[in-house]
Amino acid sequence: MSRDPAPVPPTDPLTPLHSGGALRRDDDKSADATQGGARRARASSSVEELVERLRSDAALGRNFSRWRVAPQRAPQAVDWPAALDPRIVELYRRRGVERPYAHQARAIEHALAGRDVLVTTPTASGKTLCYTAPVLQSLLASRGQARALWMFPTKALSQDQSSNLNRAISDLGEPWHSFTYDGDTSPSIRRTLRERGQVVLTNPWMLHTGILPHHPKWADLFRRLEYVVIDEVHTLCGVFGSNVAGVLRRLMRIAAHYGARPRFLLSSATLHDPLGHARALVGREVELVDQDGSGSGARHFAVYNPPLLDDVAGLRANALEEARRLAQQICGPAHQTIFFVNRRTAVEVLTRYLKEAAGELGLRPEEVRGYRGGYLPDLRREIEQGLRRGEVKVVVSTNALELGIDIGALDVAVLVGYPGNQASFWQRAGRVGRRARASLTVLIARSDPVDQYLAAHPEYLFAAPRERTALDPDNLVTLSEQLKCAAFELPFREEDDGSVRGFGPSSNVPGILDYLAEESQLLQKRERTWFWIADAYPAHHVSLAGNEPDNVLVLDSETDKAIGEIDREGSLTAVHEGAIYQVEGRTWKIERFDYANRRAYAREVDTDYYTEAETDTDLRVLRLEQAAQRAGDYAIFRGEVHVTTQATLFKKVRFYTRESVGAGQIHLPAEEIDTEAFALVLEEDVAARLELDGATWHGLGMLVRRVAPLYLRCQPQDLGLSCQIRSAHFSRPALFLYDRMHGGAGLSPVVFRAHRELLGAALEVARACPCRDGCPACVGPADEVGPLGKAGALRVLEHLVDGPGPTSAGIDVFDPPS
């Protein structure tokens, strides 16, 4: 097993380079210097030399607001646990692992002692060994009779880990079977795994729909199941995580039915409350291993804040354009570079830019690749192999390459915008500098409130996580859906005290089962036992992500060949008629969208523009559950709402210049969801005194929504926003932040608890922003919020943050009139 060093948070102080100074675009000499410096950088393979050139570059250097260096760190190696089988010790020694890291040894000791374990050390710190060694031990001790189930968040990660595990099994000389079980697994391998597969590697969706509902076929697995391995548990949050928690309760219920009680071996990036997250996920207490003992090469971190183009308006150069500019320095044949962007469109735009500039970078166009969800599996595997072999020198990716897929040892990572949370930041930074090599990570700050906050406060990235992870396995919607699936698999029995065991501590389970029997008529209750009686196969109709399970396939209209796919929600703004659909710099125009049958038909075109869509949202309160107020001032609420979203029009945006060159209407049905929301409501006299208007209120709401990822484990797009200057429900100004998932993602309760911190962060961002009247980095452009919009938002935020917070005493929570 390779010894990959970890991207641990550095401990040395941040180094500010410049306190100010905007770069103007008429500096031709600086641009020439950048080109010359780029050629020199491409001739060097040293990260340290590249860093020095960036810091001293006349055109770019002044825009690096912070530099930080984590020096090379020696590993903390210890002896192998005495209880570990000598054959496993010898296996790893032959692979060059003479002694394990301290955290690896602790995790193995806990596992061998029969405890559930959670390892939260950084990317590339060797977490795989922490769960592989105990599983191999159980197989050796049982002479291959034990079974293990490994679960990863993606098919690609399952397949990657399967290769490593099979090499270990082969080196041990044992005839064990270990394969991935997903939609691509052949029928013959599926039979082998069911009958005599020692280790089954899968993902949450296949466990949900392909294994648990068919547990009689997997009886041998469940009867002998000793370990359940779950990797990347920090990704299991929101609706998806809440549903996976239900899937795991179904798994444990079925295992108990066959007489087994497997132990959990969990791994994760750093979490705000790791023990609480694990407890909510698996329903049991776990042992936490969070002290990293791995070594690390020197790691350089930089924050690049694009230059101000207009001091008064606070406008900065576009982050994607600055990434293209930086590429002249950091891309070349001597090293590998990965660009992380946050949107699929950005992958395609930047990939196109870099392919067209490949000759200037000393590269061939085929050495520059894009990578994102929606690419077909064969194309993704081709790109991954090219990265491992060093044939791909530059890759532009969304979070699809954020997780632990083996893509070799890259040298430079450029994050075009903050990814939304600290875990993702460190996952992306951890993709470079592996195997004790020096590395560079650059964060390019966008004109966005969170990015500008981090440009001014980069210490946030290196501090302990503040983001609260939303995970609610007792959410009524997700719990009901999972109980349907569980009842199909095994009957539920009522205990003497009226409770139902085997599905967590929720007191709602008996009531939901009664509802499914009496109202939905999916169950029948006989002699205190609920039986599934419907013909339907429920798991097939329950999406773990909380949305419709059907994706949209994008087809070439001339050949009917698939060129990509996209989720149902994303299809409304990405594959409507007239949309430009992109794959690695190639452009197709959507000619027809068969909404009912989930097919979009496209024709390849040569175009100089791409498209961006806009939507309208309507929100209606259904029920309020929690409230607090500051008397005579403002109140906060949490409850259920109905949200209607309609894609309305799209803009044509020219490549490079980003000028608008046209627009068109979108004619698609509206999407409707029932979800959870947080509401902040101002008293009318307060709003009048603060001279609040609709544009100011909307700008304030946009700012609060966009700083939310500082305190929530979410992306800005996970939260929807509705700003109503006079709410139909409250008859007062109301600001709603809602979960953009049917049934809710568990975010609104966290916003309810953390709303004062969000308001404080929003106020700090607005105060620090250099613009006069408003800009994209704070409340929004002045032409959207009005000339007094920023001043008005500051007045409201200062008023809300000043003084004590609201209390729940004397507040009535009420439902709207029927």
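Fair warning: this is a prediction, and the values are worked out from it, not measured in the lab. Take the two forms, superpose them, and find the largest set of C-alpha atoms that agree within 1.5 Å; that set is the rigid core. Positions refer to the first chain, counted from 1. Compared with the form predicted in complex with its partner chain:
- Core-aligned CA deviation for residue 606 between the two forms: 2 Å or greater.
- Relative to the superposed core, residue 140 undergoes a Cα shift smaller than 2 Å between the two forms.
- Core-superposed comparison between the two forms: the C-alpha position of residue 246 differs by less than 2 Å.
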Contents of the next structure:
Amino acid sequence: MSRDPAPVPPTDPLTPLHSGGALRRDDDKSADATQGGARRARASSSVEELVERLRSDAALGRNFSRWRVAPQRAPQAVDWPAALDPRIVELYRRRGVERPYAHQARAIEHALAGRDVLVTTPTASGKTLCYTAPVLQSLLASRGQARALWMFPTKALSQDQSSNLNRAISDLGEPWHSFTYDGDTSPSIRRTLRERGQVVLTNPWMLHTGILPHHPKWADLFRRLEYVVIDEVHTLCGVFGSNVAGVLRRLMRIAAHYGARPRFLLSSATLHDPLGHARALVGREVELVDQDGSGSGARHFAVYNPPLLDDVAGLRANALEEARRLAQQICGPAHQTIFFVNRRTAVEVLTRYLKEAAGELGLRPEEVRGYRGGYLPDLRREIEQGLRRGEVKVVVSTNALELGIDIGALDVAVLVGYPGNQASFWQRAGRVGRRARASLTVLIARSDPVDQYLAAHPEYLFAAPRERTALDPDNLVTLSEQLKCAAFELPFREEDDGSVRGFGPSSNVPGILDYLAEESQLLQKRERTWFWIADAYPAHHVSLAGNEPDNVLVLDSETDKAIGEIDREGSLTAVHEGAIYQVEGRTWKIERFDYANRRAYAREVDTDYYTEAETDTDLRVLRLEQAAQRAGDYAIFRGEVHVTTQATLFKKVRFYTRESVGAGQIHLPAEEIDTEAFALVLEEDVAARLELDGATWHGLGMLVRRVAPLYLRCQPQDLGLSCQIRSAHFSRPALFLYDRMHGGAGLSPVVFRAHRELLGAALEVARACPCRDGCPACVGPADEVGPLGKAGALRVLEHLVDGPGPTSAGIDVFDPPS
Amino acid sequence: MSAPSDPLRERLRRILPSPAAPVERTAASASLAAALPSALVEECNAAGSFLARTTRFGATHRHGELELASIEHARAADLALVARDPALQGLAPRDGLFLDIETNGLQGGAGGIAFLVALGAFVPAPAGERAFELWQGFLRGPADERALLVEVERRVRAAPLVVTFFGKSFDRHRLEDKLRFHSLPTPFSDKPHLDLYWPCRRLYGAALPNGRLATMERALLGFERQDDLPGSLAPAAWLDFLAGRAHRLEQVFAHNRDDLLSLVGLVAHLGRAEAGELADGRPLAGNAETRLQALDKLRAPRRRR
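Structure of the form predicted in complex with its partner chain, given the form predicted alone:
After this comes the whole thing, all chains and molecules, with the earlier chain placed first.
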């Protein structure tokens, strides 16, 4: 923590912030079209006034833990790159972009020089131009012969971008086309599109199942493919990102087969290690463009920590309720406000409340809108347009508005709860801030370790990103599944030295291909080449998200309609017989769980309780791969483990009071996975000196797991936890954090590298938490960790964090510390 | 190659989903060549080599109730009408190249393989008559694919007309995909193509349980297959062959041969649709009522859409 600037006391005058690129914004995704125009310039006073009003508010003011401001910043415009076709320069000039920002010019120069580029400037800094201009140039230079493939993480984004691009092409007076190719594209026009489009906009799923396996139909595209554009690459991480990296290896192999070597144009939110991320994703060294040259108005930031209701229990006021209170001060006709909530139901609840209160806010109810994924496309387009035109004054949204859908720039963003990672935080904050006008972003902290950490350390948000992305395309499961798909698409050839080229650095590739040939009988090896032979279409059975295809479907027993879906491991505790399954505030009781057929049947009931299942987790070490130790004190390991999870019984817990009103047994087979884990092992005498007991160890583990998203990009539930007070493998206390994904998701190596920071953050949270004996915002409630649990966890964390970190000296993975 | 007991193999066995149905692994037969269908010869070209079998059928060869020679009396005009394709008007049906493929499955995509391609055509015979020559190109393995496709492309390009059953929807696209895969030219684009599936459906669909070739040949040609291996088992037969068990391959060749001969018979039949009888005066087989109704509809000027 020592690297961070000293926390700014809440009573300080507004403090200028000079922390670099992360704070500067400009208009919106369509900055190409608008950045030079004098758009909607209004008086710059109202947000400043609002900030003063909030700071001095008698009831609310003291709940703001920090205020920060990034001062107004002038844009850095430069000349257009000399190599850029004058017709493209003219196109942008007509659209009001007289001169590009410095980062745009640099990105274009790199691209035109044939280099792969990653642009990591913030939301709304005009990234679209960075990749549109080079693509247009390639079309002009080849008279429409060149092709480009654009990949977006969501469908809505590709639709948006396709119409932008088609406008640019028609402004150039050329007969070329871009088109969106996704699940909605009608089969009857697919062929025409394939043959006639210069630019194909698609998403990772369509590329994986629809385009690559059918590459002969797309031979013209691949043969002339010059650019692969990938937007929002920070979203490509974890199992999903690792699979997409595999999809990209397949793409490049196919392009090479048809004689093309396309370049990558990537864009991203700021990342901990952008070049490493890009390398893992596309397998190349890319040029990084991260100096934002766009301008912005002054940007105010505040973290709002809801008041404590109960000191002992550490209970704070509900974040959504506090959002309502803040809305009364914030919302009004003078500016546009966006609320980000993390659940769909919260969108509806808050929207309804704000519509009802519209009159008091000086608004008409129709100026308040909700927005989330489940809305129909027409409705969403209408709301987006209302936002762009300034007609919608308040919008309550899920992350559906987080990525670059064009809604213009708003004035105030209220984040109800931390979205789980810095990139999302900045994407959401990036929705506000116009060039000539001040903006405000407020984060409302929940009773959650990460949120409370941020309330105490808002500087974390403003410093360089610290979450490491886990991106491991060479993870054995991911690699094998992607190799299967790749082998279907093109044969693999064995080099003279027995290696296989073109699918990443892993030395396991030939061994996996042999396995797929000899045991799965999908391939046949002849003349040093592995050929696909089987009657199968592997992409249909390989899910990019890494979930096994046997998710459990939750069905209404009366109508037989699906009401939900849950992954295999979660099903043990969520849809066992007798469980209460909740969907958007409605409660369903599971009547039957057909485990073999992956279906649970539920009946809607009106209950005053929910259920909590208990599981026994047994973790067995199979093989250790990496180790480090602080000699005679503690050691860390990374390796393969076998995890057996058995649901044992469930409690019925009354809503609100949390009192237990009954219990039942769960009779389900155990779930078993082979995965990868991080282990923290304590020496016996150290544990004895620290008076470590099982409940303390568990509370500490829970806390470390829950702060993990601060340092690695994941959700707490992506990590499994097993706290063993005497591990069979190590014969001492061991705490395991494992990837809750069969085969591993690449998180454990990241935990191994970042474990000191995780322990440090856990200590900070436990120390700063006002509760006496533990609460949900730190080690867990006292009735779970015991009356001495919090003190014990603090003691152990202090011991671990104090002093130097472990080193690999004198330790061997085959030889646990003795 | 990694030994079956190496650590990677052990790990893969643990973490990869096991194949849906365990594949039986029987010992390969002693000699591959001994088990191969007879009369296969190796054909070579610049792209490599593959195996092929050529079989000649005399003009008087009977397929069901029709002689192959009866195609001489098929009328292009009738075919153009029932196929709704004026491009067929000026083409002699017996000049057609009859085409049918067997694949490793119905899934399609880059991993689809046409392991057996049958091309049949009438050729001049010594006695001044014509004979029907059936050529079946066969892959010993996926490595032969390019060489086979080069030869198929050459033959198709030279033909004035291609005749298939459901080939406009299946065979053509499979071959085109693989030709593009190998960056070879695609000969089908402007090639007249008579796909017998649609006319058969139009004329007799209402009277028959389904539109499959086996149904049509039985109803229209009176052809009953002997000891037939259903087409759906062809992929497994080829995979067996690749694994060293060639015992069902001869049946695949026979099935594919019968498919192709049925194409000839169906052209002979459909080319007499308007006449309603064969050249020798025998009435056409098949349900005359549905045929006449369909013909009425086909003759009516098409409504503008």
